[in-house]
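Encoded as structure tokens, the following chain is the form predicted on its own, with no partner shown.
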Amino acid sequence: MRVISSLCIYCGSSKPQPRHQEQAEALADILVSQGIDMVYGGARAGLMGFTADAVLSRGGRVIGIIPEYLDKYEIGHTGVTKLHIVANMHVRKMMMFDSSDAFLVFPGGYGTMDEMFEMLTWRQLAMHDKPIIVVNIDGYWDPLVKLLEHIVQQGYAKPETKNLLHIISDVSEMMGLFKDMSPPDPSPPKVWLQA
């Protein structure tokens, strides 16, 4: 079993559509019930704001890192349980990184694939062995995960890379999920690189 203390949220920033709302609702529940902090880019705007006072209006914790440039813009969430404002967009995503035991990636645009991509790029060179999932809401990635899986076909990832992303429907499914994964391995995770 994977025992996960802190989750980092990846989401958009822009107005949530209901049905990634009642999901959000729901994460906000389990996260809650089972003790794990909510790590997040720190905006309160959109669905990355939506969450955040979700998880905060059940009594949970929320720790948001935002880079000084867009908080100056007011747009850092001062209701978190602890705001870190940091220099750049790369301290950002370190310190977000530093802060999880695991990745959740709800619907959102570019940033959220960036943040996405780069976790994921960093699992496949063994930088890592935290679990990242995508929760698939209504279909929302379908296009992503047909473009990874063409990108295999194609030649540019080993097959086995498709393992480093768990892909889900629903978030009832994510603590299935780490019940059913191994504890973090000391030695070095396998990297997933074309021979």
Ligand code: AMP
Second form
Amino acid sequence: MRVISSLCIYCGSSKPQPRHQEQAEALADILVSQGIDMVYGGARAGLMGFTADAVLSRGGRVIGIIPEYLDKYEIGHTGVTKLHIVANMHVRKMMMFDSSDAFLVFPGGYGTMDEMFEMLTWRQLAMHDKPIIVVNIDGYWDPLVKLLEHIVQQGYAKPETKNLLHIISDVSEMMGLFKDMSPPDPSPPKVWLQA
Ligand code: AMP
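Would you mind giving the form predicted together with the ligand, to go alongside the form predicted on its own above?
Every chain and every other molecule in the complex is listed next, the one we just looked at coming first.
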């Protein structure tokens, strides 16, 4: 079993679809009932802000991390439990990584994909063994899954790397995944690079 006390959520800073909002609310219910903190990019905008508000309105804890220069575009969420305003994007992403036991990817845009791929490639390079869960709501991430299969099929990633992402279609599957996972590995995990 993998004990998770803080979950990093990567998702869009743009206006969310109604179905994505439903899943954000369902996730908020789970986080609050399980006592899991939400870690995220600290914005008030889009699905990011919506998910943070859903957790806060249920009495949960939310830790936001936003770069100073982005604050004017994404607008820092001042109502979160703790908002860290940091020097730049690299510090933000590192702090989000360090503060979290696992990562959950909701629908989003380029920034969401950048964050997801960074955690995936770090995992491939054996820099961590934290779970990465992709919530494929109504097939939103189907093209991504297809692309990953294509990359493996063409020999640019090992077939085993497909297991590095856990694809679920509903947040209700998340706690079951953690239950079935082994505890963090104290020895370095395997490097999945091609020889
Ligand atoms: P998006 O999915 O494009 O709406 O972005 C979601 C979050 O990812 C936002 O908080 C962005 O600031 C963040 N993000 C992280 N890395 C990047 C990047 N390399 N380019 C753009 N946005 C990024």
